[in-house]
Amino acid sequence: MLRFAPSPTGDMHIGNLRVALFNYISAVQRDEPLLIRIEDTDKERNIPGKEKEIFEILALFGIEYQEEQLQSNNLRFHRAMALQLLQDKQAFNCFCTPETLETKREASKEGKIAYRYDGTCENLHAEDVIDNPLPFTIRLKKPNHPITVTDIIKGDSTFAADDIDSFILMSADKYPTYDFACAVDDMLSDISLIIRSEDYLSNTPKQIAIHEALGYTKKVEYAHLPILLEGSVSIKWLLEEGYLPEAITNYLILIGNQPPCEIFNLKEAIKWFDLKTLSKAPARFDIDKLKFINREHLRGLDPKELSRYVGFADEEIGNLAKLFLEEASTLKELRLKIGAIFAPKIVPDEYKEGFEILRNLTQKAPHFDDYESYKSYLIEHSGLKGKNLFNPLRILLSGAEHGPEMSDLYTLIKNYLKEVAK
């Protein structure tokens, strides 16, 4: 089983979604189930409604899963495993106060040495533990050997025992720390491959140490994705700006990859995607590249489907929207372009007289199937020519002084001409 484990503490961002997509693709390729585990044990930072939002985004992006889980529902297992570690002498109660630990950290900084827990409480006598009224945390005993993380993307990384240290498993409030909850949950769910951001690489040896202390021998595979610089852009914001889920998916899979083509969909990516060929270097989120990819996906949409995105259900309006893809790259921009055609027009003073003449003539004109006939009618009845004809006419038909060829524009709005010129 694979897992995607987001926290309901803020908007899902592109870095999260990239991890979700890679987990989904790998689960399908390996024919293993995918678990969505909502890591909600940080009670103070959880935001109501974010859990539902996560699942809505996953559905919108076509990420299918077989199981879902709230981490908080495993609290009894976290506590039971902590008790087992205490009984097996693999962990110990620590009564050091936060203030004492902070003082020691500051002293380490002043001495320019890395802070390490000094083992104050590791060898307390049993009576000192039982009779101690102070709040306590539970710490894992520092491993007695280095731990090597074998990573599909990054290769081997070895961490010294001192770097792992005697870290906290359970806080004084009897809730698990991230590393302990994560390690226990992965064990309980029999996770075979963990794909996550490189940010979490330093957590991995701690979680392996927990598994070893608990006697868990399954060989878990790891793939830590290179950092996506400026990767905190909100998915919700991108959708509101008018980027298609298919285009966002295309872009996130493309980053650091070697695809057979630049424009593709999720089903196509499943056929060739390979974690082993991903670049090891960090990548930067490039909004201009995303705009290009989004434009290509908009071009590829069925015209009637595209028309629905801009508020219609008409193939001709969909084709009209495609006319504007030379200057627009998102649905939001297309809606503004199409909206301007049907909205009251803002006309510069120098064209107002000509504009009114053309508007009135258009309202009274018979239907013309082609632009040349319509133009000839206007020339004949308005007495306008040159820029005094074409500039106000462009504003009348498009709501802007620049844009697509008017013959192309007319062909697609001729059935709406009276509404356009209202």
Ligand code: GLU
Contents of the next structure:
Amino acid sequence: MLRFAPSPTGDMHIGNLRVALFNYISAVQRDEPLLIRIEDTDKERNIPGKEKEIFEILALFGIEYQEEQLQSNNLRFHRAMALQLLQDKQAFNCFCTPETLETKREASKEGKIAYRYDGTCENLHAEDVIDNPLPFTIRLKKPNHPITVTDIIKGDSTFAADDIDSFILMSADKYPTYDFACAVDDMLSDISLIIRSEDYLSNTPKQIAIHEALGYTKKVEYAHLPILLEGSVSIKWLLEEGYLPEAITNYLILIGNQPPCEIFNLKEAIKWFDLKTLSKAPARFDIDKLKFINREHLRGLDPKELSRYVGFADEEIGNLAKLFLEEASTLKELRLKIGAIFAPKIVPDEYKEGFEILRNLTQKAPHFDDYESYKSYLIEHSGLKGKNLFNPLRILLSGAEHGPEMSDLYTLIKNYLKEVAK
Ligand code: GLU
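Now show the form predicted together with glutamic acid (GLU), given that the preceding structure was the form predicted on its own.
Then the entire complex follows, led off by the chain already shown.
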């Protein structure tokens, strides 16, 4: 089983979605189930409603999964495993107060040495533990050997036991820390491959140390994805701006990969995607690249579907929207372009008179199937020519002073002409 483990502590951003996509693709490729585990154990930072939003986004992006879990529902397992570790003497109760620890941490800082837990509570007598009324945390005993993380993308990284240290598994409020909850849950769900952001690479030896202490011997595979710089752009915002889910998916899979072609969909990516060939270097979110990809996906949309996205249900309007893809990259921009065609026009003073003449003539005009006939009719009846004809005419037909070829424009709006010139 693979898992995507988001925290409901903020808007889902492109970095999270990329992790979700890579987990989904890998689960399909390996023919293993995918679990969505909402990591809601950081009670203070949880935001109500965020988990619902996460599931909505996964659905919108076609990320199918077979199981879902709320990490907080596993609390009894976290506590049971902590007790087991205490009994097995793999963990110990620590009564050091946060203030004492902070003072020691400060002293290390001043002495310019890395802070390490000094083992104060590691060998307390049983009576000192049992009779102690003070709040306590539970710490894992520092491992007695270095731990090597083997990563599909990054290769091997070895962490010294001293750097892993005797870290906290259960806080004084009797809730697990992220590392402990995560390691226990991954074990209970029999996770085979963990794909997550490189930010978590330094957590991995701790989680391996927990597995070892629990006697869990399964060889879990790891893939830590290189950092996506400036990757905190929220998915909600991108969707509101009018980026298609297919385009966002395409862009996020493209980063760091060498696909057979630049424009593809999720199904196609499953055929060639290979975690092993992913670039090790961090990438930077590039909105211009996303814009380019979005335009390509908009271009490829069925015109009827595109027209619905811009508020119509007419194939012609979909084709009209496509005309604007030279200058517009998102649905929001396309809606503005199409909106301007149907909105009352703002006309510079110098063209006001010509504009009114053309507007009246258009209102009275018979239907012309092609732009040339319409244009001849206007020339004949208005007496306007050159820029005095074409500039106000462009404003009349598009609400803008620049844009696509008028003949292309005319063909697609001719059935709406009276409305456009109202
Ligand atoms: N809850 C972590 C996050 O939201 C995920 C950690 C993990 O995948 O182990 O990024």
